[in-house]
Structure formats: structure tokens, C-alpha cells
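What follows is a single chain, given as C-alpha cells, in the form predicted alone.
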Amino acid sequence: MVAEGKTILIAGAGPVGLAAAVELTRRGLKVRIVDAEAGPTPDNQSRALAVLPTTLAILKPSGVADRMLAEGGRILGADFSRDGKPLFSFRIKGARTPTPFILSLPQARTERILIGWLEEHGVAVEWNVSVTEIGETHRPTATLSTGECLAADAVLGCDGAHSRVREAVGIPWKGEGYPGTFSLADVRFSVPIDAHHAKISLRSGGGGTALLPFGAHEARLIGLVDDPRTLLDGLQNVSGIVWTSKFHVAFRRAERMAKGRVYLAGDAAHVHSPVGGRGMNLGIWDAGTIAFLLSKGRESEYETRRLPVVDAVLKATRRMTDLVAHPPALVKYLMPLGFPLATRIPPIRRRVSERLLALDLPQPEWLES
């Protein structure tokens, strides 16, 4: 149980750390949140774009979800093509959730919504401040880059894949890298695009490009290519490129997600490919879970609740990434006919829809509490 008057220190003010601060604050717990950067994600960098229904359910009681829904777009399905030729369209339908869509909202906007909520509740992010050391983990003390030594009731490491918190408490990082390079580009269009449907362009030899809209004139392009500029090949009506990035991915996780009263969440605890849009969402589910457990004095349950879900997501995203990068011949043969026919059957369509929305994963029993 959190000791009365004690502070919970959150390292990292990305979406995961900010969501943890919101959830802890609304439950009446005192937090401090620090981040080594000078401020939130720049406005022109979309980064994590997809917000899934479970994330919205976690952020609903605070009112944050309603603010996100007011600003984001709704992706209701996807149109598939291969080598430039249309294959089929899939529409999300039958999913058992009040929000049966992928909310398309750039990470920069998500962060600012969370920061705005925290400021309204008297919590300010301490920018340009990082955790440098962690003392004894059962009664943790944290040394900050300012020189301050803080006695905390708990420490949440939400400070990314190169987590200083994880390193400071000696939790091993295990897993492996993945061959190939992902590239992304945020682009503007001179004419309106379909803001409610993604475009998935596959190549017979493997790989492809996804277009994810976040407005009538803007979209994210992402694919397994070495140069972001090649994502624009054959794309019409592009009026500008807002931001590009390329990166390698890995499938790794922390050997543990807790040590004493030090807890890991988000990329500090697990990383995987962007296929399926699970990354930020999985981290916010971590954040909501530890906030609930700390408020109920049940924080010892955190690892046993989260690690099976993390392992399931890593396994599924690895499988999906392999399928995109190196599709088996049978899949290439069946996709144009078999998938459209199968998904006309309501139970199959619902199952596919719920898998796309990550509703096939165990849902937190504490939602709405």
C-alpha cells in the first residue's frame, strides 16, 4: 500500500509516463514526473499514431479519452492492394467495444492532452531532469540530475528502451534485433483523402507500405524500406513532407517488470515492431495497471498480470512482422479470395476485427474503476 503523504516518482514523460501520472493522480496519489528532454514531442512528429479501444477505456474515467476522441480521427477499416492492383477491403465490424475503431491521433497531440489534464490538477512535468541512480529498491531513493535525492514510495521507469531506471536496478534486457529497416514519412495531400480507411499496399516479393490517415489532408506512410523517400513512389497529390524517420526494430523485454518498489512500463519494459500498432497502447495498459494496483495495495501482482500479456504481444507482433516481410506462398495465393470470403461470415469478421483492435488480449478487470 502507498504510504500516506509519500510521492510516487515517474521517470519519463512520454505517453506512458504521462498516462501513469494521470491515473495515479485521479486515484488520489501524489506524483512527481521528470523527463530528460526539454519538452514534449515536437508538433510536427506524429510518432505513435494508433490509439486502441482498451487505451480509451483506461483513460475514460479521467475524461482524457473524450478529449482524445474530440481531436482524433476514426479508422474504420483498410483497403488492400498488391503490386498496385486492388485485392479487397476490410471493414471493422462486430467488435464488442463502445469504440470499434482505431483512433488516429499523433503522439504530439496525445502528450499535450495528457499534460493539459495534469496541469489542471496541479501536476507539472519537470523537464530537463532525469533519474541518475536508484537506491535500495524496497524503500527506494532516487538521485536526480539536479542533485536532489528523493525518498519515494515507488518509482515507475517509463523512460524508454534505454531506461536508466532499468539499468540502475540491474534488470536484464533480453531478446533480439530484427533484420531490415523500417521507414516512415508524414505527408500532406493537396486534395482530401479518405480519412477513415487505411491503405495497405503489399508486394509479391514481401514487404509493402501502409498509409494511415490522421485527417483529410495528412497521413503516415510506413514500410520495410531503407529510404523514407521510396514510400512516396506512385503516390499522387502529395503537397509536402512533414517528417521522416528510419529505424531498426527489435523484439526485447525486461527479464522482470518489478524489483522491490521499482516498476517498469512501456518501452522501458518491452519493445517490438510497429506492425499492429501495439507499442504505445501496451505501455499505457502497463501504466493503468500499476496505478490501479498501487491504489489498492496490490502492487505485488503487477509482474504476474503484465508479463503474460507482454509475451503474447511480442509473439503476435513478431508473427505479423514476419508475415509482412516474408509472406508464405499459400498466404499470397489465398489472400485475394480466401480472406474476403471468410470475413463475410459474421463470427469470423468479429474475431478478425477484435484481433485488429487488440481486444483478443486479456482486458483489465479494473476498467471503469
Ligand SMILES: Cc1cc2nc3c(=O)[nH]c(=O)nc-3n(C[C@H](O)[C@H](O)[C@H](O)COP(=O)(O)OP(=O)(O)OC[C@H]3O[C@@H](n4cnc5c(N)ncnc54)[C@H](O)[C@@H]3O)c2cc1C
Contents of the next structure:
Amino acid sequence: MVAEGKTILIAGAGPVGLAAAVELTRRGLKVRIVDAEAGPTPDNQSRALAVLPTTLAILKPSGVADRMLAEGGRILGADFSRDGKPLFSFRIKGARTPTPFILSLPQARTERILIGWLEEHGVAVEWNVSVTEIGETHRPTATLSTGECLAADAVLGCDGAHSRVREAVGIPWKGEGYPGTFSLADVRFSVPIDAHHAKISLRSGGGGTALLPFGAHEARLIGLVDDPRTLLDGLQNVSGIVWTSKFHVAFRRAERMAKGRVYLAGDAAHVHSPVGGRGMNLGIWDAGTIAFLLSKGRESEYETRRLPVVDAVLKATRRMTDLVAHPPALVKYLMPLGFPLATRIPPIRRRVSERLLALDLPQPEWLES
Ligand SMILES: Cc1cc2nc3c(=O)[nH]c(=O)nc-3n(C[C@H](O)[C@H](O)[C@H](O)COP(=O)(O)OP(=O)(O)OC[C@H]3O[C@@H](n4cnc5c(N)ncnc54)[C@H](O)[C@@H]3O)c2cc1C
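Mind giving me the form predicted together with the named molecule, seeing as the form predicted alone was just shown?
In what comes next, the whole complex appears, and the chain from above leads the way.
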């Protein structure tokens, strides 16, 4: 149980730290949130674009989800092609959720909505302040870059993949890198595009490109290629490139997600490939879970609740990434025929839809509390 009047320190004001601050504040707990950078993700960087139904359900009681829904686009399915020839279309149907779609909202905008909510509730992010050291973990103390030494009731390490908090408390980071480079490009179109359907362009030799719209004139292109410019090959009506990025991926997680009263959440606890758009979502689930548990005095359950879900996501994203990078010959041959036929059967279509929306993972039992 959180000691009366004591503060929970959140290291990192990325989407996960911000979501933790919202969830703790709405449950009546006192927070401080610090971030090493000067401000949130720059406006032009979409980063995590796909927001999944469970994330919206977690952020609904605070009212944040409604603000996100008002700003974001709705992806209702995908059209598949191979080597430029249309293969089939898939439409999300039958998924048991009030929001049966992928909300496409750039991470920079999600962060601004969370920051706006916090400001309205009297919580200001302390920018340009980093956590440099963690002392004792059972009655945690944290040293900040300002020189302040703070006794916190709990510390949440939401400080990203290179987490100082994780390192300071000595939690090992295990897993492995993945061969190949992912590239992405956010592009603007001179004419309106289909804002509700992703386009998946596969190549016979393996790999391919996904186009995820976010609005009537903008989309994210992402693929397993070395040069972001090649993502634009054959694309019509592009009027500008807003942002490009190139990165290697790894499948890693912290060996523990808690030590004493220091808890890890988001990329500080787990990283994997962007295939499936799970990263930020999984982190916001961590944030919602630790906030709920702290408010009920059940925080000792955090790690046992989250690690099985994290492991399931790492396994599933690894499988999906392998399938995209090196599709087995049988899958390549059968997919254009077998997938559209199978997904005409309602229970199969519902299963595929729910898997796509990550509703196949164990859902937080505390969602309505
Ligand atoms: C190109 C790209 C595309 C992606 N697409 C998707 C997607 O579609 N869907 C999805 O769910 N995910 C996606 N992701 C992943 C997603 O961006 C991350 O999972 C998400 O940002 C993790 O949030 P976080 O808050 O845990 O960490 P971060 O966003 O990394 O935030 C950590 C914060 O901690 C701060 N910090 C660091 N050290 C300290 C310290 N010592 N003290 C205080 N503060 C500190 C940093 O300044 C930073 O603001 C994508 C990622 C990339 C790179």
C-alpha cells in the first residue's frame, strides 16, 4: 500500500510514464514525473502509431481515450498485394470490443493528449531532469540530475530501452538482436488516400512494405529494407516526406520487472520488433496495471501478472517478424487462396480479428474498476 502523503516517482515521460502518471493521478495517488529530455516527442515523428483496443479501454475512465478517438483515424482492415498484384482484402469483424479497429494516432499526439490531461489535473512534467541513481530499493531513494535526493514511496522506471533505473538496480537485460534493418517513412499525399485500410505489399523473395494511413493525406510506410527511400518505389501522388528513420530491432526483456518498490514498465522492461504495433500498447498495459495494483496495495503481484504477457508478446512478435522476413514457401503459395477462404468463416474471422487487435492476450481483469 502507498504510504500516505508519499510520492511515486516516475522516471521518463514517454507514452508509458505519462500513462502511468494519468492512471495514478486519477486513482488519487501523488506523483512526480521527470524526463531527461527538454520536451515530448517532436511533432513530426509518428513513432508508435497503432493504438489497440485494450489501451483505449485502460485510458477510458480518465477520459483520455475519448480525446484520442476524437483525434485519430480508424483502420478497419487491410488490402494485400504481392509483387504489385492484388491478392485479397481482410476486414476486421466480430472482435469482442467496443472499439473494433486499430486507432492510428502518432505517438507525438498521444503524448500531448496525456500531458494536457495531467496539466489540467495539476501535474507538470519536470523536463530536463533525469534520474541518475537509485539507492535502497525497499524504501527507494532516487538522486536526480538537479542534485536533489528524493525518498519516494515507489519508483517507476519508464525510462526507455536504455533504462538507467533498470541498470541502477542491477536488473539484467536478456534476449537477442534480430538480423536486418527496418526502415520507415512518413509521407504526405497530394490527393486523399483510403484512410481506413492498411496496404500490405509483399514480395515473392520475402519482405515487403506496409502502408498505415493516419488521416486523409498522410501515411506511414514501413518495411524490412535498408534504405527508407526504397519504400516509396512505385508509390503515386507523394507530395512530401515528413520523417524517415532506420533501425535495428531486438527481442529483449528485463529479467525482473520489480525489485523492492522499484518497478519497470514499457521499453525499460521489454523491446521487440514493430511488426504488429504492440510496443507502446504493452507498455501502457504495464502502466495501467502497476497503477491499479499500487492503489489497492497489491503491487507485489505486478511481476507475476506482467511477465507471462510480456513473454507471450515477445514470442508472437518474433513469429510475425520471421513470417514477414522469410515467409515459408507453403505459406506464400497457400496464403492468397487459403486465407481469404478461411476468414470467410465467422469464428475464424473473429479469431484473426481479435489476434490482430491483441485481444487474444489475457485482458486486465481490473479494467472496469
Ligand atoms: C519507428 C518506430 C515505430 C514504432 N511503432 C509502434 C507502433 O505502431 N505501435 C506501438 O505500440 N509501438 C511502436 N513503437 C514502439 C514505441 O515507440 C515504444 O514502445 C514506446 O515509445 C515506448 O514508450 P516508453 O515510454 O516505454 O519509452 P520511450 O518512449 O523511450 O520514453 C522513455 C523516456 O524516458 C526518458 N528518459 C531516459 N532516461 C531517463 C532518465 N535517466 N531519467 C528520466 N527520464 C529518462 C526519455 O527522455 C524518454 O522520454 C515504435 C517505435 C519506433 C522506434
